[in-house]
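Given as structure tokens, the chain that follows is alone and in the form predicted on its own.
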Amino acid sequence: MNTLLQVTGLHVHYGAIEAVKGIDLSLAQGRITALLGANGAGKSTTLLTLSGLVRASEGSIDFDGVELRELAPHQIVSHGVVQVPEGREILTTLTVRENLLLGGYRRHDNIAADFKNVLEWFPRLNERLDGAAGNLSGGEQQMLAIARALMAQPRLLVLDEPSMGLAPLLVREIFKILRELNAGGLTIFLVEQNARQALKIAHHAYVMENGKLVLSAPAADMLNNSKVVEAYLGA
């Protein structure tokens, strides 16, 4: 399996505080990788660093032969690394249609086909295209955030807590769509508090604790190991 993203010796500081402490991780192309851990472990900081929104103090972020560490966020998006942030960050005063079109703002090709495709993935959005995005339910806003990211034609889709605040039925729907997107060849990196749900769809998983990676294993092995679940996943 080819490695799409290789992170080596990554350190991230907020002033004197070291949030990420020299982690190494790799993402296999065409696979779902989960990053798990408690609040404050450094998971979101890791994702923000991959996207260029936070700067690493040391280390390398190699994306298919391209070093991302010094690139601006829009350049990283152009290379195909697209993040769905925690909290969705949709533009609530714009319409659903406008949010989706903004997802493809850096593209110079015809986006009509992808626009049609994302509405097939998320038919609820098609019913609300010309309404304000702020009027959507929480689950619909999460769908919009993912659909907007897909409009950028990601090679790596990075998601930070996609199930946060959603009802169980919507969580299952979101994760079903992620599994289907991956079956179509999309590589996914997922930070998720709902560890069991993440492990059910992931191929590989890392556990982060106090800025360090403390465990790396196939997701199925992690899910089926009661000691791991008890020690790291809050069960």
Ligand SMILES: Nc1ncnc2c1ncn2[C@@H]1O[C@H](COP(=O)(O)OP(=O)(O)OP(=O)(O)O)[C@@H](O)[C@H]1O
Second form
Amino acid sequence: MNTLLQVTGLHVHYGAIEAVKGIDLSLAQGRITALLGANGAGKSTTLLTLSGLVRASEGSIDFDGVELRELAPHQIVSHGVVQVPEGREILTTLTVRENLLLGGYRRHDNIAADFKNVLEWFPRLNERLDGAAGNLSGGEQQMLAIARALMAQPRLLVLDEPSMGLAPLLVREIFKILRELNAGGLTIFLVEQNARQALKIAHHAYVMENGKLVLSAPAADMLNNSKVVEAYLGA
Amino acid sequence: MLAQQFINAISLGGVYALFALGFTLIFGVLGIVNLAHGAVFMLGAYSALHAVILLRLPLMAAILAAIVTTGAAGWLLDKLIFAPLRARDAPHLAPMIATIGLAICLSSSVEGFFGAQNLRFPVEALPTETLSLGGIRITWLELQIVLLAFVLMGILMWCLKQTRIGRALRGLAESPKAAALLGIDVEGLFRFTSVLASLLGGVAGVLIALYTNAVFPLMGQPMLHKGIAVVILGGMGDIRGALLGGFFLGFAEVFSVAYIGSTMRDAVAFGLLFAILLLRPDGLFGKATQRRA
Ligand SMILES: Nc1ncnc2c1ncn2[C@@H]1O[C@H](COP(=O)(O)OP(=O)(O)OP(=O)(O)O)[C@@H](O)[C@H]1O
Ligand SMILES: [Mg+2]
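Would you mind giving the form predicted together with the named molecule, to go alongside the form predicted on its own above?
What follows is the entire complex, opening with the chain shown before.
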């Protein structure tokens, strides 16, 4: 199994607070890897560091032979690491169409085909294309966020709590789409508090606690070992 | 008579709108109240004036010279002031103080170089023909001022609405974090915004200098006050608001001069602004104040 992304000895500080305390993790090409953990464990910090929005104080982030740690966020996107952040970060004053077009901002090839493609994945967006993105419902906004990220043609799609604040039915729909995208070959790194749902679609999972990775196991094993899930995830 | 005032108001309002556009761009995108915008405006006027006097350039080339100078000033402004403060996550007041300081530096340096006196464009450099259209007289110069202001605003509005970089700018204005995650070169676009906004201010400076035929080191001061008023009236950071606010002020000034008296010009104009803000405290299109609260 090829490793697409390898994080080694990563430390991240916010001023004097150490939010990530030396983690190693690897993402297998073509797989879904989940990162689980309670509030404040350091999951979002880890993801923001991958995207260059927060700077690591130590360690390395190797993406298919490229060191990402010193790169600017837009360069990281150019290499194919694209993130759907916590809270979605939809541009509410722009239209749905404009959000999608901005998703393909760094591309110089023709994005028309992908534009059609993502609308087939998320047909609901089709009806709202020229409305303000801020008027979408929470679920639609999450779909737009994922669709927008797909417009960048990611080689690694990173998602931070895509199920947050959504009704169970919508969560299922979104996870189904993630699974289908993965079946098409996309590598996915998924942060979730919704542990059970995430473990159902993931191949491998890490559990984070207080800035450290305390568990790394195949997702199926974790799901079957209900003690683990209870102990670490309280679910 | 009424039609004549209308023309005057449109040309003056156009210049105010141009100035306010630059000011509001920097606020909307960089989140900074740039109190050096008036000094950049003054720099534009001096650049054009000296391009005409010293280099003997024709008027249009002199305006280009002003664009280059003030664009470069905008680049430096971001490089030396905004970017370092951004990198340190400085609180709101720091850039305000820094830009006040810069404004003072610029106007005193200009005063040191060129003196405090009022400079004028040489008469032979300005077009003097007058056009008569159904009883309305408009000088060729006024026409050029109006056209230039409108063309620039039109291009800018179109680019913001329709182009890739315009979309990116609007996205950046709403959320730098989202913009970065979309692959937008946030730092580069901040710098670009500062250049664009400053050269708009510079062109406004040339146009006002031509309109009033007066160039002096502190000419940016009253303009800055008007710019701030216009931008607050429009709703901080809102482009349409800045345009509308600019024209509103132009009309208020011209018509109060015509029908009330020139001494009351600013009192009437600012009184009206204040009255509107009492009715709509967030300005005509106001909501931008929520951002970076
Ligand atoms: N910008 C910041 N400045 C200072 N401390 C921060 C900042 N962001 C996060 N932290 C702290 O770093 C730690 C890790 O936060 P992080 O957001 O990475 O956790 P998380 O695992 O994503 O939590 P959640 O599940 O609630 O999203 C927390 O203690 C948090 O308070
Ligand atoms: Mg988080």
